[in-house]
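Taking the form predicted alone, here's one chain by itself in C-alpha cells.
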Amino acid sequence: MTAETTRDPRLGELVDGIVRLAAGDHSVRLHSSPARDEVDAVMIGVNILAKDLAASYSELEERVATRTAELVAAQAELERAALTDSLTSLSNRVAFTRVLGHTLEAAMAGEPAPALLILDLDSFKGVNDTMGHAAGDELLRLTAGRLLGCVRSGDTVARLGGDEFAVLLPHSTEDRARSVASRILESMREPFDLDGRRASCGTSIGIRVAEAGQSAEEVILHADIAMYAAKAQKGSSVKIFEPVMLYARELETLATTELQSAIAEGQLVLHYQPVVELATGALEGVEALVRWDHPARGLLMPDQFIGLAESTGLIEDVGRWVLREGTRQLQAWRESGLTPPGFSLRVNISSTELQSLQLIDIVRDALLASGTDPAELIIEITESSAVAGGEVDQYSLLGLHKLGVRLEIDDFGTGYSAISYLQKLPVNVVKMDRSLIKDLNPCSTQGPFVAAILDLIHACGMRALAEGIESPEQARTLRELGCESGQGYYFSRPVPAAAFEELVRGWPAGA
C-alpha cells in the first residue's frame, strides 16, 4: 500500500470493530465504501464474522439457559428425592426433623407449641414373615394412606424408618394429640387388604407436647420413649411422655453399658443343671444355665438381665458366649473321662436369637472350637416362639438340624401345645413345663392329663423330659407313665462347674 492509502480513514474504524468484536460486542457492522477495494473486503468479512459469533452466542445463550433450567429442575427434583420417603411418598426423617425444628422456632417466638406423636407397628415383623416382604411394604404403603386421612392438611405425617411413623401437629395441645392418637388407633383396627390376604396390625403411639427451648431431636427422643413404653402394654396403647420414662431409658442405657462390660470383661457366669434317665438314675446330660456375676449387686439370674439383652441387641452376643463356654466345658469333661458317652449338653435360645441369620454359623463356630459332637448339643427353643416363627425361624431350625445338632422343644404345656405342629418340626425332644406336674402324685387327678401329653410326645416319635421335678413322688409316677428324662431341685439345683464335677464323682455308682 501507498503512504495515501495508510491514511484512509477506513482503517481506524476497521481496528476499532475488530478490538470491539474481540471485546465481544458482536453488533459490530463496519460501513464499506464504493471503492470495493482490499480494506473494504477486510469490513464485509469483519461483519460476516460478527454476524456468525452473534449467532452462535444467542444459540450458546439459549443452550446454556435450557440446560440451566434442567439442572434447576434436576436439583429440585434431587432434593424433593432427597427429603421424601420413597416406598410412601411421606416426608422422610430428614425432612420431618427440619419441619418440626422450623415448628419449635415459632413457638419460641411466641405462638402454640406443636405435639408429637410416634407409632410403630405391632405386627409388622409377622406380615413379612409369613406373607413377604411385598405384602410388608404395601402394609406401610396403605399405613401411610390412613395416617393422612386422621389428620389436618396443616399436619405433617413422615416415615421416620421400618414401620416407625412421625405426625407432627403444629399448634396443639395434649387434648388435640390424644384426639389425633385415638383416631390413628380406630383406623389401624380395620384389617388390611394385602393383596387378596387380610392382615391386622396395630400399632402403639407416643405423644409428646413440646415445651420451649426443646430442641427437634429432644423432643422426638421422648416421644420415642413414650412409644415404647405404650409397646410394653402389649396392645394398641397410647402414652404421653413423662419425665420418669426418661429416668428408665437412663437407667437401661447405663445398664446395657454394664451388660457390654460383662461379656467382655468375663462376668457371665454358667450354672449347670442334671440331667436324670428315669428309668436307671443314670446322668444323661446337663443344661447350662446364664448367670451375671455383678461386681455390685451379685449373682443375677436370667430373668433380671435376659430381657434387656434382648431388647439392646446383646441377646447374641450373650447367646455366643453360653454356646463357646458351655461347648467348650463339655469337651472338657469329656476329655478327663467325668461324662459318659452320649452325655449332653442342653443351652438355651430365645426367639430372637432363633431369628438371627446369623445362628447356625454361631452354633458351627462353637461346635468347631470346641471340637464337640454335634449330636452332643440339644437347643432349647420356647413352645410359642417354635409355633409363632416365620421363615426365618424355620430356616434356623432346619439349618441346625442338618447341623447334627438336637432339637428340643421347651416349657411345652403352657402355649398351644398342639400335634398339628409337633408333626411339622425337626424336633427331637419335648421339654414338660413345671406347671404340668407341679400337682402330680400317686393320688392326683393330674396323672391321666399327663399320660395324654406323653402319649402326644410319643406319637410324635420324640422323647418326653419333665422339669421342675421336686420329690421321689413325682420322678417315680413320672417314670411309671412313661416319661425317658427328668430335671429339677430333687436331683440337684443348678450349680457351678466346679460343684457340678463333684455331683458326678458322688453320683450313685450304677445310676
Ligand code: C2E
Second form
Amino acid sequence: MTAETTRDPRLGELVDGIVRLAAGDHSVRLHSSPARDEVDAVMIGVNILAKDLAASYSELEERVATRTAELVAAQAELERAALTDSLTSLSNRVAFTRVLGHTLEAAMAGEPAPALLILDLDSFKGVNDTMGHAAGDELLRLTAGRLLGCVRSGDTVARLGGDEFAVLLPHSTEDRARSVASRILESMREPFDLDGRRASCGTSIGIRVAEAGQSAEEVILHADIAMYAAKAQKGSSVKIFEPVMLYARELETLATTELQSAIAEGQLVLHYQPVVELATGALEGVEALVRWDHPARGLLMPDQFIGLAESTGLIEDVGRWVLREGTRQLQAWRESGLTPPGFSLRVNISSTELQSLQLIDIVRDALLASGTDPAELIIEITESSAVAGGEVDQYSLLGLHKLGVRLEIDDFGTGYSAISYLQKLPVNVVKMDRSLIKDLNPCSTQGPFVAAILDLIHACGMRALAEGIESPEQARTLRELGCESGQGYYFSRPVPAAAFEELVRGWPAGA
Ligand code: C2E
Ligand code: MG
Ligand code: MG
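Go ahead and give the structure of the form predicted in complex with this ligand, now that the form predicted alone is out.
Now the full complex is given, and it begins with the chain already shown.
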C-alpha cells in the first residue's frame, strides 16, 4: 500500500477549506466524521474560525457602510455649503455660474436661450454705515426673500456678493425678463422693516438675453454692464444690454486709468472766480473750480470728468486734491499780503463726497496742512445733494460745521426744495442758481420772484449770493434787492492763479 492510498480523505477537504478561508471565503463549513478524532477536532476548529470571521466581517461591513454614508452626507453638505451663500441661503456665484453654464449648453443644443438679470441695491452702503452691519445683513436676507417671491420655481436666484444679486430665467425672452424686472422693482419699492426701523433701497437691474455660443462669464459681464448703465440713471431702473455699452465701458475704463494718473501726475489745476460784496464792490472771496489739463485733449471742464470721478469713486481723490491745493493757495496769498484776513475760499463738494465718512478728516487735514483758518473755508454743496441727504450726509454736514467751516447751498432754485428744509441744515449762505438771474433786468417779471427768494433766504437767517451775473444791470438790481454777494462773468471768468493775482492787484481800491 502506498502512502497515497492510505491518506485520510478528510485531509484534502481540510487543506481546501483552509485555503478558501485564507482567501476570505467565510462560508467554509467542513464535514467532520463520526470518528471525532484529532482531524475532526481541527475541522470543527476551522468551522468555528470561519463562523467567527464571517460574523466580525459582516459587522465590519456594516460599520464601513454607515461610515461611508456619513462621509457621503458630509461631502454633500460641504458641496452644498460651497455653492450656497451662507447669509441668504441663495445660490452663490460659483453655483450660479455653473447653472448658467448648463443652461447655455442646452441652448447650444437648440433649446430656447436663458435671460440673466443682475441687480444691485443703490444705497446699501448707506444702510450699512448708518444702521449697522446687522441691519445691512437683514436687508440682504429680506431682499433674497422678495426676489424669490418674484420668480417661478424653475428660475434661479443667487447672491453674487455684497449687495449684488442675479436671477436666471431659463428659456426666456426679453419680454418675460422685462416683466420679471418690473415685478422686482415693484416689490423692492416697499420699505424694509429692519428691527423696527424702516429703510428704503433703490434697485438697478441689468438684463442680458443670452445668445447661443456665449459663455457664462460673457453673459454675466454683459448683464453687469447693463446694470451699471441702469445705475447711472436716477432712481431705480432697468436696462437691457446693448453692444454699444461695451464700447462705452472700454472708454470709461481707459478714462478712469487716465484720470487716476492725472491726479497723481499733477494734471489737475484750479481756476479761481472772484466773489464780490455787492454793496461795496469789494472782493470778499474766491471760488476754486477744478479743470483737467489733459496732455492731448487740452483743458477739460468739470462736466467732462466730475461725473466719471463720481461713478468710479475717484472723486474722493479729486476732492482731496482740490481742498489741499485750494487751501494751500489761499494761505500763500494771505501770507504774501495779496488777500486780507477773512477773505474766503469756496470749494465744491459733490454728493458722493458728502456720503463719505472720510470727508471730515479730509477737510481737517487740508486745514491743518495749510494752516487755514476754518472760518475762511466755505464748502459748497448743491441743493439737490443737500435735500437727498441721508444720515451720513447729515453727519458730514454737522462734522464740517463743528470744524468751524462754513457751508453754502449751491445752485439753489434747481432742486425744488423748500427753504424751510434747508433752514434745518447748518448752512450759512445760499447761492442762487444762475437760471434765476439769467432773465433778471429792470423790465422783467423775474425781479419780484428773485426778491421773494431773497426775502425767504434772509428770513431764514442766511446770507444770499447770486451766481452767473453777466451784466452791470443784473449786479445793480441784485444789490438793490439786498443780495449780499455776487459772482459771474461780469466781474471775472474763472482764471488761473497767476491771472487771479493780477485781477486782485488791479481791483479798484476802496471798491
Ligand atoms: P458751480 O459750482 O455752480 O460753478 C459755477 C459754474 O458756472 C462754473 O462752471 C463757472 O465757470 C460758471 N460760471 C460762473 N460765472 C458764470 C456766468 O456769469 N455765466 C455763466 N454762463 N457761467 C458762469 P464750471 O467751472 O464749468 O463748473 C461747473 C460745475 O462743476 C460747478 O458748478 C461745480 O458744480 C462743478 N465743480 C467745479 N469744480 C469742482 C470741484 O472741485 N469739485 C466738485 N465736486 N465739483 C466741481
Ligand atoms: Mg459752486
Ligand atoms: Mg452753482
